[in-house]
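Below sits a lone chain in structure tokens, taken as the form predicted alone.
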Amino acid sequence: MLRKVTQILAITAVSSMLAIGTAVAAPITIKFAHVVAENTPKGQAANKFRDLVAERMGDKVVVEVFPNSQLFGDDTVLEAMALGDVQLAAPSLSKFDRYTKSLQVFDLPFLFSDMAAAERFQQSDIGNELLMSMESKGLIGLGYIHNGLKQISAHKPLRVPEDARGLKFRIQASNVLAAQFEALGAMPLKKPFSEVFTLLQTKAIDGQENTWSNIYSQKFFEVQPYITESNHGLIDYLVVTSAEFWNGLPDDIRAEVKKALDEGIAFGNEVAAQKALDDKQKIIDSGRSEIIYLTPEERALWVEAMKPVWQKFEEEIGKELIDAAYASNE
């Protein structure tokens, strides 16, 4: 009877251990919700990142993407993380409003003059510092992934600003970019990216503004006659995670999994120097679109029209943050 416990005993004692054996093996699940193509640059950028956490780290982390706001849309994205629900995500820079009011710096119209100015400010002091400017409100910013430069759609052609007068733009949720329509009398709607070529297949809206390789990957040129090639404005993402979450991770493991998402999204940078040309030129070769090329006397206009915005949210950004990002342009 003794030797029969004994050995029930030393059966439970083994199967405790197995137990225990699998759970600390069990990997570790970041899922990565997106709103894009998997070939945007973006798309691209979070499968790099998958794919290397596979490659160096698969018995530990599994990284599992979700593109096309399968998962979440970039609206309930931040609420899902706070729940638990997603570990990674990288919306627009324009979707933390309601968390900071410093990167509505971003949202600025004719800020940067080029993308190689938007990425030197990024990878400066400052723009190292406001990932960081989320983390008491549960936000941790992992780094900045590029789209590009937006250009404006519409149904009719746009040259100069008295041209969008009275028409209406799909916008991302920032009061920036409503402003910023605004000021040439065009009417700003908030809506989702995901229902935007409807809106405009059905004429719900007039136009939209974009970066070339989402006006190609999403088929925006194919409901849109004319694309004026702005350079207006910026859409980039912030990879951003919980910091429960983050600072929940084991050392080492936090420190793989930051170096593996820092080569993905140096892949996806790439991809998105790229891609904005040649998408570009897709369009063009598609017939769908007219490109209207400004000449600079005809964009001077846009940027009158549009600076006093830097003044209206100068206050809400902050002075020194605007110059110091207008001064990447030198």
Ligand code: LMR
The other form holds:
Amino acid sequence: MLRKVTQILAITAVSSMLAIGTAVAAPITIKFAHVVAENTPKGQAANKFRDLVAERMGDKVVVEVFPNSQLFGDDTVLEAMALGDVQLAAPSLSKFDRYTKSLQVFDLPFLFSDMAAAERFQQSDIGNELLMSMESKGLIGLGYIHNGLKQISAHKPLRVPEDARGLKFRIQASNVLAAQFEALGAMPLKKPFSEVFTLLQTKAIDGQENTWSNIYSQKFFEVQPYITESNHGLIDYLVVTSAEFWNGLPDDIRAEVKKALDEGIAFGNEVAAQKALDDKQKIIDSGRSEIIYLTPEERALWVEAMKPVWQKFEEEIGKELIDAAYASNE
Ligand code: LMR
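Same protein, the form predicted in complex with this ligand this time rather than the form predicted alone?
Next comes the full complex, and the chain you just saw is listed first.
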């Protein structure tokens, strides 16, 4: 009898150990939602991160990437993150103004003369501090991904700011970008990225601003006969997670995930510059859209027309922050 009881106890102990073992071994799932194609700098960064995690810690963590607004658009992804329905996202820096005014600095027109300046600012102490600018709202920035500088496309050639007067432009959800188009006498419309192609195709809007890789991968060039190479603003991304999720990860797992993410981001950033050049060339080769190159005099007119936006947002963003970002140009 005693032997039987001991046997039963031993079996129970082993099965509960197994049960505990199983529970501990269940992998943590990280859903990473974004809105662009896989063959873009952000798409490639996300996929690289997923692959590195699978390679190094696939038994502990699984990353699922949802590109092309498949899971959430940028207009809903942060609410979904607060609910725990998604763990990582990388909206453009233009899409956080409901959460912080500081990141609006990145939207100021003609702020960065090239991507090297944007990179210097992001990697500076202030750039690092900005990663935590939404901590009180439960969001933590984990790094910046580059896309590139924006160009303006339209159904008519835009050489001087006057050409944009009265036209409707789709913009990202950003008050700075709204002010930028208002400064041109144009009509900005905040619309989700996933709707832009149809809006252009049906001529519900006249134009939009975006990077070469987005104009190419979303086929905007097929429905916009003119693209002005203005390089007037930036589309880069903040990789963001919820503080609750991130701080709840075991320390060793968080550190390894962060390392893989940093490497994924570095990979995306390495391909970004070449991608912009390649995608611009593919658009030229397609013959579907004419690229308008501005003379220095024409460009100066765009700067002059858009620059008052800086003054308008100086108080919200903070002069020191604007000065620091601008100083990264030298
Ligand atoms: C846009 O909405 O135009 C961009 O922010 C999309 C993206 O993620 O590059």
